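This document starts with one chain, in the form predicted alone, laid out as structure tokens.
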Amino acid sequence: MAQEKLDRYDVLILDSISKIALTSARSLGRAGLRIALGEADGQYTEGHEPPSWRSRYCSRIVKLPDYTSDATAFADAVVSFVREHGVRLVLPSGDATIAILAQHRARFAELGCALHVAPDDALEIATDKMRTLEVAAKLGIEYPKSVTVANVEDLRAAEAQFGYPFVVKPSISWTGQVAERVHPTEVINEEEAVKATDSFLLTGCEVIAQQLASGDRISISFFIHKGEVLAHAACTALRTTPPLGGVSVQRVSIPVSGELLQASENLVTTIGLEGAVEVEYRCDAKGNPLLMEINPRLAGTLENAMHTGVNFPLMIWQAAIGEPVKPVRSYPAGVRTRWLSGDMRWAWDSIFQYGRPDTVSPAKSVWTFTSEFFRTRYYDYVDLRDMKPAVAEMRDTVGVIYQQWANRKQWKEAGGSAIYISEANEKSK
């Protein structure tokens, strides 16, 4: 009987390589739940396993098939683990795993297991940037000028409408044609725009050219249960890696105007989203927030929300098992959180890509990075009660920095190409 209990897990958290998985495991583990953490082959390399696997709250490591080569085998393995170990909640946080498991939601329901994935109709809209913007237009929510592109003529039409530099992005961040989430790319001339467009077209989805907004990045996370918004937490991302549209490395919690909050709530509820949802904005030169996208999942800014007292993972668990979810109507502003390793990458990218959008001078990069130590109290991965993940993550980062330094010679030989060093850095992450 004791052995049977040890073989049971309350929650299976997927996408263990992400910071979201570690933050969720700590939240739910401290609530007394037994946590299994799973990741697919191909998302990590031997010797560089997910830092979350070293957490004291990880009761079981689950190695899963590579979903980029066999999505069905991946889903079957997750379902089998749920069946064999009595899992009550499966919590994915990656676009790929969400898209794959959504097709198998009935299998989880048959096993009495909640799958934290938005309803199909809502998911289809939220994961498609063009469909999201269509809904936003009907609700009167502003967004950057956007043009669907498929060839050079379309790019020239975009140039005529809002000029270089602008952003090129796929309408869907993950389609199964690439191994990881695809990030937007800023382009400063037609050559770069054609290269980025051709690359994104290979993913099998529409490509969008979009006006570049260079103001504050605003992220509003919500928890929605049965159509009611029970909590929200907002922050501004001061820096990201890559510098444009990447993962936030420095954030500070902020209050949200009643107008923007109401517009965002209307957007997510009109689409029909449930559970954890993030709405992202980027302000224009006048400070007006423009809608960028919706992420129908836990956000990369989760650590910031947790330090403001908004515990989204626990809300997900409570809703999944039918417990009452206590609404959270307020949170403190000014809470700063930092991903140190990511901030180191931001500084590196900013220095070697100086002159491109969203970069600052080398001197300012160094000052910004070093002065942050005097302002930020909370760091991603770092928890004095659970330090092994932080040690593992920093060890991996040292390896990344070494690889980036080795790339410096090739970067010089390439004539200081910003495109080259960006691609080299991405490969080393």
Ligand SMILES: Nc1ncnc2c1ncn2[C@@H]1O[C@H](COP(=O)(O)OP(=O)(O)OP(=O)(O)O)[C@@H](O)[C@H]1O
Second form
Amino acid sequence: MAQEKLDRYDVLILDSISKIALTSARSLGRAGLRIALGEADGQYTEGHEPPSWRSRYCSRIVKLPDYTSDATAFADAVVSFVREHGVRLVLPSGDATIAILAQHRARFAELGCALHVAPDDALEIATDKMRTLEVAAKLGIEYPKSVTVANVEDLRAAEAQFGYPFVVKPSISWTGQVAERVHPTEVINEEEAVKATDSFLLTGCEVIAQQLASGDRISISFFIHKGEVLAHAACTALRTTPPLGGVSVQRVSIPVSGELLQASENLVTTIGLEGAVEVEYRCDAKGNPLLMEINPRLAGTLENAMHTGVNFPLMIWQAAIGEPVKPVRSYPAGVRTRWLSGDMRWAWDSIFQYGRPDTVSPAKSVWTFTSEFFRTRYYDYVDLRDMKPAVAEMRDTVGVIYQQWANRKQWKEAGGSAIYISEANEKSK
Ligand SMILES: Nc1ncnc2c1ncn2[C@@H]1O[C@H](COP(=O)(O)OP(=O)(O)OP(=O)(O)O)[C@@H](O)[C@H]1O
Ligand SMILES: [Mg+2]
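Show the same protein again, this time as the form predicted together with the ligand rather than the form predicted alone.
And the full complex, kicking off with our chain again.
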């Protein structure tokens, strides 16, 4: 009987390599739940295992098949684990795992397990940036001028509309046609634009050329239950790595104007999203927020929400098991969180890529990086009651910096871009 209990896990958190998984495991582990943390082969390498696996709240490590080569085997393994261990909630936080598991949702329902993935119709819109922007247009929400591009002529049409530099991005972040999830990139001339467009076309989805918005990045996370918004938490990402389109490395919680909040709520509920959802904006030079996209999942800024007292993973659990979810109506502004390894990379990028969009001068980057130590209290991974993940992440980072230093000749020849953060760190969004 005791053995049977030990073999049961309340929650299987996927995408263990991400910081979202660690934050979720800590939240749900502290709520007294037994947590299993799963990750697919290919998302980590030996010696660079997910730091979340070192957490005291990780009761079980689940090594899953590589979804980039066999998505069905991955889904089958998740379903088997759920069946064998009585899991009540599966919590994916990656674009790829969400897209894959959505196709198997009936199998989880049969087992009485909640899968934290938005309904199919809503997911289809929210994971496709072009379709999201179409809904936004109908609701009167502003977004950057955007055109679909497939060849040089289209890119010239985009240049005529808004000029270089602009942003090129795939409409869908993960389609399964290329192994890696792809990210937006800024382009400063036609040569770069053609290269980016060609590489994004390989994913098999539409490619968007978009006017560059140069202002603040605003992220608003929501929790929606049965069509009702029960909580939100917003922050601005002060720095990201890579400087454009990357992971936030420094955030600060902010109040959101009633108008922006209402528009965002309208957007997510019109689309029919459920559960944890993030709406991202970036302001133009005049400070007007322009919609970037919706992420139908927990956001990379989750750590910031947690420190403002908005516990999204717990809400997901409560909704999953049919418990009442307590709404959160306010949170404090000015709470700062920082991902130190990511900020090191940001400083490095700024020094060596100075002049490109979204970079600052080397002197300013050194000052920003250093003075941040006096402003920020909370660091990603660092939790005095659960320090092993932070130690593992730092050890990884130091190891990679050392390796990079040893390979510095090659690095200089490659143009000096910021590649010193390990692959594991790269994926730790
Ligand atoms: N047109 C743009 N102008 C300026 N910055 C942009 C633009 N498009 C994207 N970005 C920057 O890149 C970030 C990520 O872009 P976007 O949300 O479109 O792609 P994503 O890869 O799906 O991102 P995420 O990792 O948040 O899911 C934006 O939040 C913004 O900071
Ligand atoms: Mg996205």
